[in-house]
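One chain comes next, on its own, written as structure tokens: the form predicted alone.
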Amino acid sequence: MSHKKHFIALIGFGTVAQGLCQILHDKRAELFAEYDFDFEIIAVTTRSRGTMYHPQGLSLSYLLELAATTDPFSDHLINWDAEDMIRNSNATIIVELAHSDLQSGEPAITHCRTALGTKKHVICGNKGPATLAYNELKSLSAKEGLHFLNEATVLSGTPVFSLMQKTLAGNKVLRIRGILNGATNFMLSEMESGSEYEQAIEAAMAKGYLEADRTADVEGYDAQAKLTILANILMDHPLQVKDVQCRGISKLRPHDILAAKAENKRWKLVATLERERQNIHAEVKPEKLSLSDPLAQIMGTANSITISTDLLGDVTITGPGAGKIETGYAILSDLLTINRGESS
């Protein structure tokens, strides 16, 4: 059986790229014998630390070694930025992990920009280029017959878009409603146990869970910027973020938390987007559920998400919302797309 070997650039070295080659590391020979994936990582590129480049590939294990330090690399150095990294070197996908916000969308934005004007596939992890760009970059690779995929930016390593567009293809998506921000869920499960609120910030920073600025979790930011992009992908919808209405859980406070509960309610951060005739309605707040509410059980960093359809009625996926093997398999999930030759 004949296969293509893919040739992979890291944009960014933190939590999701080295989830992402733990698991590419332990899975390596299954990945070949099941689904003939067959790659190397031939670049890693970062800001602090600065640019490693192999033609014919990195080590796997000295990658895995780099990840418990934060030293500037010193094997296979080249001194290439990104974008310098994206135009002269052989890789074939680009993997964009670099820390974005969401003001400008920058440098990410560029960086997928110059993949795909190199022809190489794109795989973005974080929330910029889909919230801010998304038509134009799919544009882009649709005209170059490219991928520029996005599994990660919104439920971490559960599969919302493969769903919609592979397995359920032919439903028109009406409303979506769900629990986006597994930090910020988190929070909210520990301050039902008893935790106090900057309590609770310091548990989710101690697991990792909280964006280098946590305010993009707790002010609902986050959610903000998923609602946009599942409003471009799944719904066709050019929505931009400031249409989105937004109000996180920094005002919550255990005492909140504990009236709610003797209410037989529980406060959850929920995302909505729900078409109107031709525009679409979108906002992330604060909501006291009542426990029979689906989205009331949903604890911890766990995500779910209801898609309203018009043939299938109401379709629920829950899955983790957070976590480093957790948000880079959303990215393997990305790269068997491409492995599998499927259209952008």
Given for the second form:
Protein chains: 2
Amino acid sequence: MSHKKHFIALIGFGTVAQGLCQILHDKRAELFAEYDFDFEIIAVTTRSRGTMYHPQGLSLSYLLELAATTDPFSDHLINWDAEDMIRNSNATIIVELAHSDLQSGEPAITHCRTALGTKKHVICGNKGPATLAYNELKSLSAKEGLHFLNEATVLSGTPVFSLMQKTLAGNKVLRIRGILNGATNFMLSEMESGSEYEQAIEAAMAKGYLEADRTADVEGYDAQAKLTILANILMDHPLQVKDVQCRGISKLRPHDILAAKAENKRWKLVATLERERQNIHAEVKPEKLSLSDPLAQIMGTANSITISTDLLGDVTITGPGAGKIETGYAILSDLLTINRGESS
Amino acid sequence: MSHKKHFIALIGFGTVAQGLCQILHDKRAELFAEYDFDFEIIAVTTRSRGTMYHPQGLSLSYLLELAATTDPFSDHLINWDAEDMIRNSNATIIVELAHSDLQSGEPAITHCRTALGTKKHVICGNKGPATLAYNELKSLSAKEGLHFLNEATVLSGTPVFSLMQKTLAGNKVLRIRGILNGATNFMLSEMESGSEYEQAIEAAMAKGYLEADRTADVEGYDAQAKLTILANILMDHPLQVKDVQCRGISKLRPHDILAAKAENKRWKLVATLERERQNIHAEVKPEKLSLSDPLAQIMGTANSITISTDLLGDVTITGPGAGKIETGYAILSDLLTINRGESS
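Give me the form predicted in complex with a further copy of the same chain now, not the form predicted alone.
So here's everything in the complex, that chain up top.
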């Protein structure tokens, strides 16, 4: 293990960043004792609250106080935007968590490019860069001997890339099948319990599960982007979003769900990747599963993925698909990967 | 990654060793290209066929030919028993796969001790050493900067220790609950499909799932040993076999299974570890689970474990609980851990 101190800069200060700060605050001593992980958060940059910077490190308990408000930053304030911060700070790791749309992937792609170009590791919690520019950014990071890590983008806190690359190392992925969107899985569970479609939407909104643009969830675009990332990272196959056939759950209504139940079946929004000679078949669509299908048992916001491998056969991992601490953990998982000093 | 060549010695040449040899034969080039894993098998020692040794490496395809017979070894034969081989060969990694009983853990414990004492990493596929002497052997390996790895002992090929220590690093384990014995899970599935208890036993024997002493499976002793290992490794709590309350499935009959089915429930042999203040409650017993319990859906020889963590909540992994290539893979998983050169 390295004894190097990491200087971490956060772009964005929403739920995931705050979850990360909470974990780092609570577990600082334990992370040092067990993993030799030594760090400071040296910058937090936001569009609405400004940029805070202190090259020797910001106080984590102070950051947690700020998390409870939406006031503009005042302490350690500096007149930098995210690009300035990446170029001019002493950060060794950039954690990109700002909002970016899935059409352009900006500004996150530019942030990642600048960070790698100025020799900083990148942990990107946005789906944009890994969906739209994975190969470019991965090649750039490999050339510089840096990490470009994306654990938070798929299965939230459940580290599926680490699972495959470390825990299942030596296996080849033949097929992936999963429930990748917690919001729609929650809605389907709600409708099975008697809610109408619109009530299920409202319940998911009230709990903060749906994205601002709900079509991302209900039309399957979120699962489509995640499937693209899985193909890029786990199957080493450069897939584009448009290569993933996509249909969401927006046409499913309680009577469909109850009719399936009467047949001992259950509708799920299933995402599938399958190798076909030199190609990959990629599809997101609602499927009426037999109750004996492991994916049929995934309820609420849980996510689950079955990875079919050449040596081990099917391995399924099920874990949380949402949550502040859970998603914050995915960033910690990537930080510990960098700290282990393994090649990327 | 290290560029060091590993010299591997196998103690035992049964199913797991043969599965490992098959994988190493088929994937040699790929393992070198992707993981920089460079190795030779330099010794194979058995009680019934003798010991083969060649310091520059034995041919893997020749080893696979030998796997198809039970003839005494003839090529590269040397007059060493396992202890001689450990002490006198140029092995850097000892893979201990010989039979040992769960009362004494011998001769495997002695083999592990000798190997660590002569500065060799140990991969132990036997449950004996990790069940009965984990703390001693782990301390010895840590003192010498060596690995003492046991991935094949629990969940066969599914690398649950690597999952927790690498993929879920940073989490604390609060509770573990799982189906750890594939043979009895297969028998319960058979009885649900209409077999009598004795027919289920015969079917499990015919497929090679039951151990020679079937009480190890049906009375729960196998799961009890595995639970002890899980407590030692994942909960860092020195548990002894006798601390695990244990009841098997030997009293369950088809009418119990069908009665449960009529209530929408299913009997499973469930193993549980739970922290209770400074102690751990450990128990193996048949439980009548609701069908919505994820463990109720694990059929046939599959194994599954739900790890409740402080940060991520419940994470469940399901994978194969038996099989030559699958269990052979667990040894490869440990070999790749050593190759990554991480501290143990």
